[in-house]
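There is one chain below, alone, in structure tokens, taken in the form predicted on its own.
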Amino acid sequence: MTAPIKPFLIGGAWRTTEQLQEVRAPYTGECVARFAVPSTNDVEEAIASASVAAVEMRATPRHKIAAGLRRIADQIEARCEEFARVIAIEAGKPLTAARGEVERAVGTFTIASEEARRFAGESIPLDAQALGEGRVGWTERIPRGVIFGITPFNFPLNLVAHKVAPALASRNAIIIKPSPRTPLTALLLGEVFLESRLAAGALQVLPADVSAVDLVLRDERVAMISFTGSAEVGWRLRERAGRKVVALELGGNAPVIIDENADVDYAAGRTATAAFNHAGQVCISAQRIIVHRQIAERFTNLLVERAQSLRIGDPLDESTELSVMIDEAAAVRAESWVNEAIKGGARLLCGGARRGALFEATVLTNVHGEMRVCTEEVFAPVATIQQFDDFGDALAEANNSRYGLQAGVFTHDLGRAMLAFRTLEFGGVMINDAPAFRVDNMPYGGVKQSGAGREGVRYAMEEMTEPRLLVIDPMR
């Protein structure tokens, strides 16, 4: 049977074009679809699309886009299965993982509906000084306009929600390009972004090649990117954006300090689900472990236990908790650092062993800092283990990186806790949780490698607009 060819979105319209591109299922092997990769003509057709709705989208009534906005969280939420099997097919992600992520979807969108009613400038006190005695000033968020959107594989719906959704609460036009790993997530929504209401070319999804990337960098009515992927990627990106504005979301090889009065089992529970889900790729996953030496071979065999009792299977069985990487490159790439730590004195715990695509949920001890599975992002189920005796050593070791995503820590010290918040160089600091918690709402970014700016519904939604300042002096 044929693998169905999927169009793209431009203006509203479903397009198709002569050049197709394979999308091949990770656990399978087998082509579930190609998909039409837009022509240069294409992308400057969808660009000159989107700077005519992000004008209309400007003029919109807020009530109008909070409804819109609303729609798609609701048809989202009705094709929620639909969505899942996409997700898991496309992505190897289990099918239970990808529920989830269906179900953040829709409340990011939720949360941008919400967000488009209320988001505004500020009331400025210009007499706070003497000169603006008498004036009134405030402050309003305009729209940049048109933003292009890069987004990776490992969360093709709601990595896609957290430029879209806040794009468009803000009431610009947004033109995603989606992984060509995992497009047919990113292709669906743009069917349910069609019953929105919205102006046609506020969203178009092109899963374009890396020729679009140089004609929209040299396009002067592209305002903004937004790009979520490697550092490597990210930062030569931004220098090469001239004057555009630029959001980096990027890496991490997240630490998790595991302090000597914490609660253990629920530490290893947690650090476990967030080393090991979705396969380790996720850019705040649980990579570097470090626990107090009081406490470390409990912890550890309590997380070497949770490791070897994950269920691997097809993403689509309902048991599976862990499977496939995105491919067996990814997979060949994490074992060869693991037996590369193991050649250079790490100790092996449990797993290690790769059978194409799939590598097994792996656990390092005898690690250092040399070793590119404490240095890089691993970015598969990897995690490895270092022991420490002083709270401050362990916050040392936790910021030895040139990335800053997320941190966690677990600790039943008040002190110690706001110690972590003030000396750990990341973007966010999780208390008695891993590095992996996300609440949609939440600022979420990184320093250092890891990126610039901040997503999160409305922090997304301040990075996509610029303040405009109003002075009245109304006795004139």
Ligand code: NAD
Given for the second form:
Amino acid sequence: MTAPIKPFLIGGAWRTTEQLQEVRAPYTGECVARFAVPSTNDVEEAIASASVAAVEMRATPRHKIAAGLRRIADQIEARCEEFARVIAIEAGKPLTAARGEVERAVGTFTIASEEARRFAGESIPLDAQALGEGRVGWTERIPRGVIFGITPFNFPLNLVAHKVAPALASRNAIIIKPSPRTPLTALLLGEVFLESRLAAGALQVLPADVSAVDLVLRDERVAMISFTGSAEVGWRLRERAGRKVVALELGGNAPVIIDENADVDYAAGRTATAAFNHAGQVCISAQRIIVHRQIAERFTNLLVERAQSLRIGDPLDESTELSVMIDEAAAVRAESWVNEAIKGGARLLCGGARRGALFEATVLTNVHGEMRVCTEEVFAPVATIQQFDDFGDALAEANNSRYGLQAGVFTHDLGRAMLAFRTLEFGGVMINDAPAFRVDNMPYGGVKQSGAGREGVRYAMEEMTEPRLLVIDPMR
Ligand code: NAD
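Please give the other form, namely the form predicted together with the named molecule, since only the form predicted on its own has been shown so far.
Zooming out: every chain and molecule, the one shown earlier first.
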């Protein structure tokens, strides 16, 4: 059977081209679909259509925007199984985790629907200075207009949702360029959008080649680039973006500290999930574990036990907990970093073996700060363990990274929890949880090389709009 051809969504209509690109299932290696790659003319047309839609969106009342977003949430929910299977196939994500992602995306659109009704400006107390006495003033949030969103492969639905939902809720139009590895989920979202009754060009899904991004960067009609992906690509993009607003959600090598007084069983369970979920291909995956020496042995045994008990297999199998990485090259890279660490003196406690794109859940100890498994974003099911005696040293080690997305700290000592919160240079600090914790309305984003700006529906809505100030002197 030949793989189906998937058109792209432009100005509310599906369109195809001569240029086709394959989507291969990472688990079977099979070509599951071919998608039409938009030409530069198509991208140009999409921007024109988005500009028209942006004007319509800006004039659309809040209740209609909210209802449109609600319809999207309902449709995703109704088609949950279809979405989950597409994610499992194209991303190699185990079905149970894929269902979790779909549920979260329903939540993201639901939150956006609610935010759409109340998102507004603020009243300004102008009489704070004598010269403002008698005047009234307030701000309104003005949509930026056309936003261009670029998304990665690891959450093909919910990370697209984190751009589309706030963009629409704040009355913008958005063009999404999904990862070429996982465009099918974004195209399915395009289908759902067409039922929303929002302006036809308000969401366009263009799995364009990265070369098309240059055209977008030059186009004055595009006001903002919202990028989620690797730090390397993200920061280069920002350098080339001129006056455009650029939001960056990038990578990390998240630390988790387990203090001597922590609930060790609980911490080991949460950390294992956070380290090996979606084969570690999560930007807030627990990568650098820093554990107090007194409990290190017990914690390590529990973590290794959990790593070894993960059921490995086909992402479409209900019982699978660990499946393939996105491709063999990614698994080869992980394997080479692990081998390099072992050569440098690290001790392999479990895992380390690779079969094609499948890489076993791996735990390394005796690591030191110079190894790539510590300094870089490993983005694989690999966790490293270091020990500490002094809590302050553990915090310093956690900060010893050029990234700063989220950190986790397991401690029952309130003083240490607060010290951790004040000291850790990260966008978010999770106390008594692993760094991979995320709820979709919380502010989410990084410091240092992990990014600029915040997502989490309302926070993204703020970035996707500008305050415009009105001042009135009613007595003149
Ligand atoms: P990637 O940077 O390779 O690709 C991300 C997107 O950028 C894709 O759509 C890709 O086609 C596009 N792209 C690639 N080169 C480009 C270029 N030169 N110009 C413009 N666009 C370009 O990342 P990936 O491998 O798909 O995803 C993994 C990365 O994403 C990891 O670093 C991970 O930490 C990060 N990530 C971050 C978050 C977050 O919210 N902070 C969430 C998920 C993933």
